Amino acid sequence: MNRLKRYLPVAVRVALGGIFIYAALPKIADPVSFAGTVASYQILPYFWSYFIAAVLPFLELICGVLLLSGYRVRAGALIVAAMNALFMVALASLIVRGLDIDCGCFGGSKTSPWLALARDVVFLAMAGAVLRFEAKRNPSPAATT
């Protein structure tokens, strides 16, 4: 019980960042294609689109290999949870008006927004977790006092 609790965190720290990292790399190959992707859920205007495919991905570049050396965790697990709520309003979205495209979130193949939703409700409740276990590894200085 002891090993589960001393590599758990790390363990859900690190399954977090490679998957951030995986999901990034795709985009950042393709940042045309995911333009497209961006824009077929039709939430954002047209130029908007090209924003988020420039900056999204890297965004989740950094925020994975934050998670995956450990430095400055909270931060990347904040704003992955942040960008999981993101994505999953705008999947929600996507389910109330009847659109069934690709989340493009890994790229490859089609993954729908019903399953696409669940894996991120499982990747923010990892971020929690992160969150959780490193307010336990060191508490902030405000939450002491």
Contents of the next structure:
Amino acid sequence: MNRLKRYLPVAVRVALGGIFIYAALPKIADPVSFAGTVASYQILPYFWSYFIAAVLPFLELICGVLLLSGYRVRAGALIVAAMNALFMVALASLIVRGLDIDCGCFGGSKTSPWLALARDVVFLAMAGAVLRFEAKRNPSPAATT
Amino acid sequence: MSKSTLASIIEISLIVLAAVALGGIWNRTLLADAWRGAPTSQSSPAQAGEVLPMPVGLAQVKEMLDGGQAVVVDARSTASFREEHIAGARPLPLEEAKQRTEKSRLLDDVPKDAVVIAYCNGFSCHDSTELAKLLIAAGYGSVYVFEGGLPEWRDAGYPVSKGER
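Next up, the form predicted together with the partner chain in place of the form predicted alone?
Below is the entire complex, every chain and molecule, led by the chain shown above.
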């Protein structure tokens, strides 16, 4: 039990970091096709699809590396949580509009919006857990009030 | 505002800025081209890695096809083409196009300065973009991708046909 308590926070943090690095790499390698995926959400105008496709993978990569390395975990986890919340809004909008496209989450084979949404719930929970562990590890004066 | 909250806000801003800077530098050619709304210039394919075909909308496809100003090619499989395709389109399955070693043979009877529009099964399908890239590589100057593809065309009530042609 003690072991679990000691290693679970690290495991969740490293897993979440790894997932985000894994998600970022194919998009960095092929920004054009990721831009196509962003465009297929039909949310952003032309240029901004490319802009997001250019920047988002790097944000994922940086946060992934931060989580993995344990450096500035709070900031990394907060951004990951925010990204996930955004992804979920975008996916929900796909479902509402009845668009059946690839979520573009990891590149590769097609994933339905529902499955992607469910997966994002898990990732969001993981980010939340990382934040909680982090708050416990070095409680800030504000958190104790 | 507590010190740690402030620190987090600063850290988050720095991380986001770093991502914008990295992403912007890494994809500078792509972004510059997208900003101009143009396809990546052919003179610098090594930098961008790829040449981008331009997207074209439903109304323009209809207009150009009706006016005989463009050749519309179907990137889907031969079987799908036989089942249903945009009336007046010609089949050029991506798989087949990839296998042709002599890229100039992609569209034998179409001059290189013709406007070519590729399509497949709509936004979720990237075959048309892939095919368009092959066509650009083969020397076609005006290659477009009709991203809405067959579904958007069909939904608009425009003519479709069956069979070989």
